[in-house]
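A single chain comes next, written as structure tokens; it is the form predicted alone.
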Amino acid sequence: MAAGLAARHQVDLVECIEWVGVECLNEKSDRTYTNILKQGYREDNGLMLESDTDEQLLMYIPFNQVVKLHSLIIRAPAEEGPKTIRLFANRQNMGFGNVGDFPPSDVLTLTPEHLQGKPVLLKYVKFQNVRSLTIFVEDNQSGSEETKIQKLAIIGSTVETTNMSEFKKVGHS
């Protein structure tokens, strides 16, 4: 029983993030990624994510171990924080130019509340085997041309997988 109780433990999953293939698109060159996702960093509200040439933000993160996500939680000015995230889960190479080609696994429409730090639930039925998930943010609470995240942290659990090894062979003449 309690490893079930273990296996639904929800944690922050930033140690599970491949970083070296995470990747932004839209960011300025000195407000990036980095600012809000990793420990420490994304601790110092100084530090945030900035668009550069409008709203948009196009976010890649892939996991070093399939994930089942659970909420995110997102700290970011009122003004200037996402309004309308689309949730990718599991495609890859995506653009501006097509990301309305797919359906999202989730869409989120956050108000200024949601913008506090607190856990933002995701259908978690649609994100039970996740390699990467893809954030786009559509635009932001104000419709301005910037868009500014403080913390973006996603919360989940890991994944087991079945060691095949420990089986025992049944049935072998």
Second form
Amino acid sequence: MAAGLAARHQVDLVECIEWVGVECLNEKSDRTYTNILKQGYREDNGLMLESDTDEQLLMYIPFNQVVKLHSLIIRAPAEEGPKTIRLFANRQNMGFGNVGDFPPSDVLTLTPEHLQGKPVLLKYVKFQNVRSLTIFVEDNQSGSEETKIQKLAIIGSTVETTNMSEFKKVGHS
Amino acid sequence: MVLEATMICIDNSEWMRNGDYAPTRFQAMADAVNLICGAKTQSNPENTVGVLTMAGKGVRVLVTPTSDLGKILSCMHGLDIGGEMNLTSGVQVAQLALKHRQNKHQRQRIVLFAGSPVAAEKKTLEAIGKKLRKYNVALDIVSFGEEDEGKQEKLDSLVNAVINNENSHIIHVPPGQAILSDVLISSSIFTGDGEGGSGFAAAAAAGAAAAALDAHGGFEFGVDPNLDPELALALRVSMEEERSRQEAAAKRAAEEAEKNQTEGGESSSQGGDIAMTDTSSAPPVLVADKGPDFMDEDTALLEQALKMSMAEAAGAASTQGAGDVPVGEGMSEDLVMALQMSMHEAAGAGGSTTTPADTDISRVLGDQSFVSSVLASLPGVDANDPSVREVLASLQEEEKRKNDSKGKDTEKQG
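Which structure goes with the form predicted in complex with its partner chain, now that we have seen the form predicted alone?
Following is the full complex, with the preceding chain placed first.
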């Protein structure tokens, strides 16, 4: 009931992503994060993010204001779709070497339904004051060397703060 | 215009004291590092470059990635040389330094200089390479100096593990071949990434080429045309004049040589028993009287004579009979006939035509009134000068003697 109440105020946070700072490790250079995050691209199932050397992926997504996260919407192929995902709030400069060093804010285990686009609910209380989100894809459904994702949407709400990127100088004229 | 953060791993081990790259391995590498730093920071204003040393007391980061070129260059001064290169930890520290770059939009690149042997196992290197690739780091390796213990193979496998869309390169620079930085500037480390290289690289390459030229006595006249354009122009003009003068002289010399040759050809054809007495003894004045078309005809004849003398001088001289041609047994009779006929014709024509050609100059000189008029028209020459007269007289005498001897020759044969 509480979750349902919160869901009413939840929006797609694609507008809040600080694109300059987004980074994805172990992505193929021609199948990058833009294919799954950006408006338009993410709706195209042919455009995917693919892992390069092995099945792991590490995405760092900063926001241009403080946000609260509610859920993720992930769409991926049934075989190569991600399975275990670890989420970290407000951790910068993470690498594959130190993902085990910090306790994750949340651990998700995705089912085939989730990969069809069913929202994956997060521990709402853990994501109340988020400036950046790190998504670590640990393995995929089939255990193969390649992970593919077609869409990733972050659902949540903005905290009422000043968006500094909209802060402009006002002329006198 | 790739936006890039670069870490340069330099080798400051004992091996770098070796002098097989001028002036020393270390100095050669320092030059190359300066060059790369300049190229990287100028190809995009937001590019950053950092430097770390791999030998000495462990890996030491001298500068974290920065766009301040002065900071980068100054850190290279007064470096201690010593110890052994630790390639594996050097690369990993570089990767860490890149991970903590300020601007995440920058691509990551490590440039590694390896002048000493590589101690690490091939497998370890491959694992490191894979890790770099996973972290989206590109790796360029400049391998020089020591070549033993399968160093090349190890480094190749390291780069091959990293390589992703041709983003990583390795070059091996053998000693004594060229200056290290000169080799680098034309390599894919500068021009790579499929963007045709940075403008800086091109400019630097041109500069290096100019510098190399300069070192070898470079600018065309030892004068930089950019510094003194007027002097350069004057030098060039005088150079061209001199060149054309030399060309004219060469032409004249060639003509004279041709004339000598035709003379030779003539004498050899006279050796054959072809009747030509009347033509050869014809007075030169008659031909000279022919007037305006004389010159054209003369050159045409000269050409023909030359051709003939080249082809037939030997043949005509050697075949004392009526132009017998040395013919293979298999030749048909018709062909033999045709050849013989052409020989006769050529010899005949040569006999009749070479004479005027041969005596061209002497004829002109022999015409005293013409010569004296020419001399008179020349400024500063007095046709009545006794010395000039003497020369002319001697010329005429020589001409006469020549004609006489020729007449005797023909008489003998006749």
